[in-house]
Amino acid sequence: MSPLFKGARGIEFPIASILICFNSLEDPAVWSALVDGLFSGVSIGSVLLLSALGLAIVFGLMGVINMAHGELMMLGAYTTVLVQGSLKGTPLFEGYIFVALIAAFVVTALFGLFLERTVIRYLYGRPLETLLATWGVSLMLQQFVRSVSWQFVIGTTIAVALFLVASLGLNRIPFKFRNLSKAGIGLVAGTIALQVSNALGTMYGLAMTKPWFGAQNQDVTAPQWLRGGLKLGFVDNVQFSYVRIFIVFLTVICLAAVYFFLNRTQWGLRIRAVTQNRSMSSCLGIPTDRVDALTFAVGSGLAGIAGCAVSLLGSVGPNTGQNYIIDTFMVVVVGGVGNLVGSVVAALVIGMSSYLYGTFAGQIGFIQDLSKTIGIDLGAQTMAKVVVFALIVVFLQFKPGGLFPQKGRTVDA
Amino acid sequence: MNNKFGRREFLLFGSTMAGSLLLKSCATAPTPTTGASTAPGSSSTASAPAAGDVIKVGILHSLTGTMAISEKSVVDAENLAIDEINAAGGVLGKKIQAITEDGQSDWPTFAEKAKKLIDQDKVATVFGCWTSASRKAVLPVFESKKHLLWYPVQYEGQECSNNVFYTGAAPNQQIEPSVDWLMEKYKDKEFFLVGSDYVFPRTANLIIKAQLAAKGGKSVGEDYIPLGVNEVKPVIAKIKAALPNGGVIYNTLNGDTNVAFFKEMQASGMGADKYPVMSVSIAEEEVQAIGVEYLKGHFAAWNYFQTVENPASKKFVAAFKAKYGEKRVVNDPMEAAYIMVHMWANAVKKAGKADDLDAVKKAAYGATFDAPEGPVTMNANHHLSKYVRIGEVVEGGLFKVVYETKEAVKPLPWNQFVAETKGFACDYSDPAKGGKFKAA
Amino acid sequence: MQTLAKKPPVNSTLPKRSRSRLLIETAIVIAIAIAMMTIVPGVLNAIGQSFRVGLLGRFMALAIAALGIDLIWGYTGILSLGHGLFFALGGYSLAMFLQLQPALGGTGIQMPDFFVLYGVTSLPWLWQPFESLPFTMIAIVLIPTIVAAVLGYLVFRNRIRGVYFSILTQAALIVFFNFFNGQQKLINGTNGLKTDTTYLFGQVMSGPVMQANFYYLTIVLLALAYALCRWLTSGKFGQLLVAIRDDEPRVRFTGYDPTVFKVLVFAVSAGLAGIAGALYTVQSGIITPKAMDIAFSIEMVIWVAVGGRGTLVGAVLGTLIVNFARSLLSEQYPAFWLFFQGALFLAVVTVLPDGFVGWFKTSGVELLRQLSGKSKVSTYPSLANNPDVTYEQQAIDDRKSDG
């Protein structure tokens, strides 16, 4: 088997099922199923791609395994909720989604910047440590949206401010047990903040203690012009949802923007230089520190845009991010780390095959027979993910570097 | 090196502090207008009066993880009921003190926390659980320790434990009447059954199919989506293929999947006129989370809707909004949770002591409570007689009640449409009968 | 493999001093085990915390899995984020056997409840082997081991390492998670399999007699697992593992085939996770696909990280500390404990990269000396203060972080 064919193992299945469809092209129902299937596959793929785009930058270029990527998407989705709420009733409402996209990008990029400055930058070159640390961040973010309230925000601010001021002061005097004293200051600052926020809670009651979001899901309703779908004249009963068309366009725009940014701008050049050789770039006067921060911020911002987009399709809640994290990693790994084209192909193939398997596997005679023989229901919805992921594992056996592996000797992270 | 270490220090203390001490502040913050409810239970232990003056009860729900979306509001309703009882002087002259535990959406953790509540905190009873899986996980704990659990959610039936009181609907109080109603309203339409992939939808669909077969309806397909999955395109495609000219969709999806499902329905041009959806897991809170625009014209079957008109309902809604904010809504599981706390308190008052569970159980049999849904009665089979209602989602995100039973429907925990349990019943008031006996 | 055969028995190469050390260590382990069996439950019961005995038993079962993780991550440098898979396979094996046990006084095989519910009348082939106790006992270890060996062989053969391996293990985990979650009729899907109402040898599984036995069994097996890992990591095999961790290409150039060793150690670690899963299942009374949740597998790694990777004691201690902390904190702050867990992850990675035990070994001893008024110890005091040396050190650190 030539390497080319070996690599094609992952897409064997969709081709096979499309061929099955071609056998009965005269039937209009099959036509509509085919057109619908193609569109659905592309749209599922573009959701995957949009979610994975930020990760492709953060993981592909910086080698940071950002397990909080899904939670950054969640932040973007919550930003959308807030924007939607604040524009409700104003003439701008119909266009709120554009405001939300920008807001989501800015909010998550800023948060990404904060994350990079406080945590990630101490962990460069240790990808596994970034994985564990960002997992911690993701847990805290999930709980944050559940329990954030004015009381919480004020309490946290007071404690952090007190601690920072006190420890800055402490740093000026030479002192033997600095660590222990800082722990002590932390305790004191915490206690003061606790008393203050308790007092606030007592004084203002519900206004202070009511959570902003709570544990419940939030609602994001598409603006009027994004509801419903586009009917096609030449096939019956097929409707392309406007939201999904919108997401496909958004994905293309983001992709083009990222490509332009990386390949046609000064900062993009710097980012690529630092990715390839940090010490050399540093020697040539590139501010590697700022490049790192910028790259991470851009990657996070893209997650925010993705979060805003998926909020039009699914739920917005504390668990939103968890649904995407593994899928997006698969897209990046299958595509080949550090390769945008690879991510595009991988996202489309994964999206298409999971849609086709989920929709048609239960109806294919061979799979029904096989299910009966081995006593396992292979046609179940759940099995789409099982099969697609199993194929990914198999595929990576043949192409460990993904579809488009990085060239050169330093592929290993 | 020194400088770098300093920043690490900052991380350590910064995170432990932001993470720990400050959260403590919120955890212990009392909410004065409302009592100690938003403060998790154990934090109030410190300030609680001596153990002799209070009756401890356990609240065991998921506050974190995937189920927190639904269960957190039930905790709110339980705390509201406890506050009401305490404001009215408590039970047997003692205040009720709630000890809240987080089941973490993880079934073994539910069992662990149940043991802790019973063995260490020595609670008088436990209110808790949402999913059937969590209930089944804690069941052996309650049975082996001869303790008592109150369970507030509609479920698939096929269970009747002596150590559980079920205040949610049994299938014959929610699913079966709604199917009858649909068959009446959409006489010639076919059904498609869609649900999450776990025990409740599977059992529910088993019942619905048997019911349709017995009464001349037709189901053209069923499909299951894994819990927590947000990509529903394949299912929509299947429904369209099976029901090209419209039909009734019976929806037993749970949680987040519903949001994606209804958004995708609308985007695919499947409106409520052609594809009416009957849901059994969508209540007021879910409507808020999905968006009214996507749900208008679809139906839900419950025992209680916020729009039910009677004094008890009005009082419940007003009290809840006063405690948790104007924007919050109440729903059926919250009402069931509210009922069960009151029914327990009434049973304890009648029995005269909180720790003699047999006496409490006996006192509960036949007890009635003027619930927001109407007067409900606890049966000897540990289930409530409840009113059945069907609501249509209307502008504003509430339900318009389009059907309701005149009387409370008696619960049948063992399903009469399932061959294995046909003819069985449950009666704990008569020791000779017990949890599963063949009714004459 | 030849290298293995050539390896002389470890003990005979040990000088006399190490041998006596080994004896002391054995004695300490046995003493701790006996204390855990006798004194600890008594003390916990006396202070009214008797349900914590059950928790302790469960956490010690988890510690067995943590030992396995330490073996592959701490010593060999392979980070598996899919160990929940092996844990669950062990748990499911035992649970399937227990589900088939007849009710008290009954004989033969009983069909599990959920089969009746879903109308399954004959036992699926997947279940049939689990009628036999000996098969089940072997399966608990062997099924995870084989799955790990196959997966490991495929992956390591292709020299997939580091991050890619971790992500692949997650993909494998997702495959099994969805499979177990989706097969309602076969293995009861999300609800999982319950073991606590089953009768075995005339005793109910959740009863005090059985639970006490499992508690003792867990301690014994934990001690044995510790001994196994201790044996594996000492001597030449252990050195080889560490060599693979530190520089795999160099090991390969020296003439060893790292694949064999990696597969072997990965399989052993999976077997340990399987045992842990089985013991955990019978003590918590239920096994669900949640054990194959991504979060659980990542938590396992955190236990080891907190205790100290590369030290076996650290893995065990870390497991107990993290789990008891989690248990206590979630009781104290049911709505907020997730913050603590997140903060713990962050703090361990950034401030205590070597975990508690690692920290104690390096800075802790130093701190104790300082506290007791003794001066700082440096190997080469003049070098440590030489600015040129510190500059070079910094440069090396920077180069490392280039990845």
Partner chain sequence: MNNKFGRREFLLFGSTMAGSLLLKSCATAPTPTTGASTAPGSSSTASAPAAGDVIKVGILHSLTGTMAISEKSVVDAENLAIDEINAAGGVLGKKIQAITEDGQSDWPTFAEKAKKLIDQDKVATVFGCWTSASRKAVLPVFESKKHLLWYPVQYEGQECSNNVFYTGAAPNQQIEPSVDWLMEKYKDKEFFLVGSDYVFPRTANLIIKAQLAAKGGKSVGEDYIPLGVNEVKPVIAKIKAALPNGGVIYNTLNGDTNVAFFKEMQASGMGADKYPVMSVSIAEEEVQAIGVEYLKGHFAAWNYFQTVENPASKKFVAAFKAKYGEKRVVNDPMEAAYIMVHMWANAVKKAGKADDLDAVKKAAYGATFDAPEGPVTMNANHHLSKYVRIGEVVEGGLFKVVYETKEAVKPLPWNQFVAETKGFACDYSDPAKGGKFKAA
Given for the second form:
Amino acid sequence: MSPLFKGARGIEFPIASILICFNSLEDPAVWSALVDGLFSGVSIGSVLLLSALGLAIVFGLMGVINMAHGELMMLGAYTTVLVQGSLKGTPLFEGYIFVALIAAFVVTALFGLFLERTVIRYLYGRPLETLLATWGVSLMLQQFVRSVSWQFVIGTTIAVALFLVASLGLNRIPFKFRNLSKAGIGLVAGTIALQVSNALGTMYGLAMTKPWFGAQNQDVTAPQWLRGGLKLGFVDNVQFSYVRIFIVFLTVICLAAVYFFLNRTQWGLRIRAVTQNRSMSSCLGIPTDRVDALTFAVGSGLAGIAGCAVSLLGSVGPNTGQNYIIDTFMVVVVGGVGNLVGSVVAALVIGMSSYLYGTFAGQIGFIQDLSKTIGIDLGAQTMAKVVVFALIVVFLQFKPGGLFPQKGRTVDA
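Next block, the form predicted on its own, ref. the form predicted in complex with the partner chain:
No partners, no molecules, just the chain.
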């Protein structure tokens, strides 16, 4: 064994153990494993980066801890399911993914705008409150996709319409009684809507009350041109999935679009200005309330695109967003809050580390010995995320600002 692969006490580094398992670098299996590991790590990192782009804007630039970000991804995934179902059997089906990407961005951006205008705008500068409020929104969205039906949609539409119509006359009521009047109007509108929706449910039965999606997962079928994979001539037994290649390219396009938007457009420059110094930006005539709404809408729309891409990797369910929210926050924090370059590096490092550890850790000698000592299989696939997160915690003890911490006025803002 070369001294280059020896630690201070003669302990072999993991890379040495990995190479020994394949006998030598000249073995084609070594190159196949390395190429497959590199591509798989990049593809996983691309998924994490795509899901983290929206959060990097909302959390990094606005300081809002949005626990509903995963559910915004879920909305984008369910939008993809609806677009796929509506275009199935038509000549447009082979290109439905592009329609779904646009629809997912629009739907989640509009919902994000609604969320910012009704909840988030009252909680700026109060991170704990935003965390609790958006966590509640995430639970509501999960239950919404489980129970939404025609009866629910019609009842909600009637309630909102009655409330808006009745609210037109609130200006005639003294100001001190308006909040009480709104509560009364909402109660009456909700009661009427509930009675009407129940009557419709009784009249039409299952057709009206059956949930659109339910608690079960929904499958997304990739277009024909995204099925299969690409094989390279210089490596054996390695196939690059077309779906993952598509996600890598989609991530690059979204990253370039976000960079261009933030650095080359008028509204992007306004977002950066408000981020660095809100009071000065307001004095210079920048509409900070519109900037906040636009920022949250764009971040939410990017989450919808991420959900559309993630739906190609597996079935879609109410808990889809929960599978990515923690990893997404880790990418933003490790990379450096509000730093796109840091998010890219962190996503690739976390993605590749998780895959390589889960694939090769069980073959490394000192990990096997340590597993026997403590009685826990540290080389198991399920331990990869635990070990990576533990290393992140240790890393943040030394660099709490992440790989690329904020500097200058942004820190003080």
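In this text, all values refer to a predicted model and were calculated from it rather than measured experimentally. Numbering follows the first chain given and starts at 1. The term rigid core refers to the maximal set of C-alpha atoms that superpose within 1.5 Å between the two forms.
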{"item": "Threshold 2 Å Cα movement between these two forms at Ile158, rigid core reference", "value": "yes"}
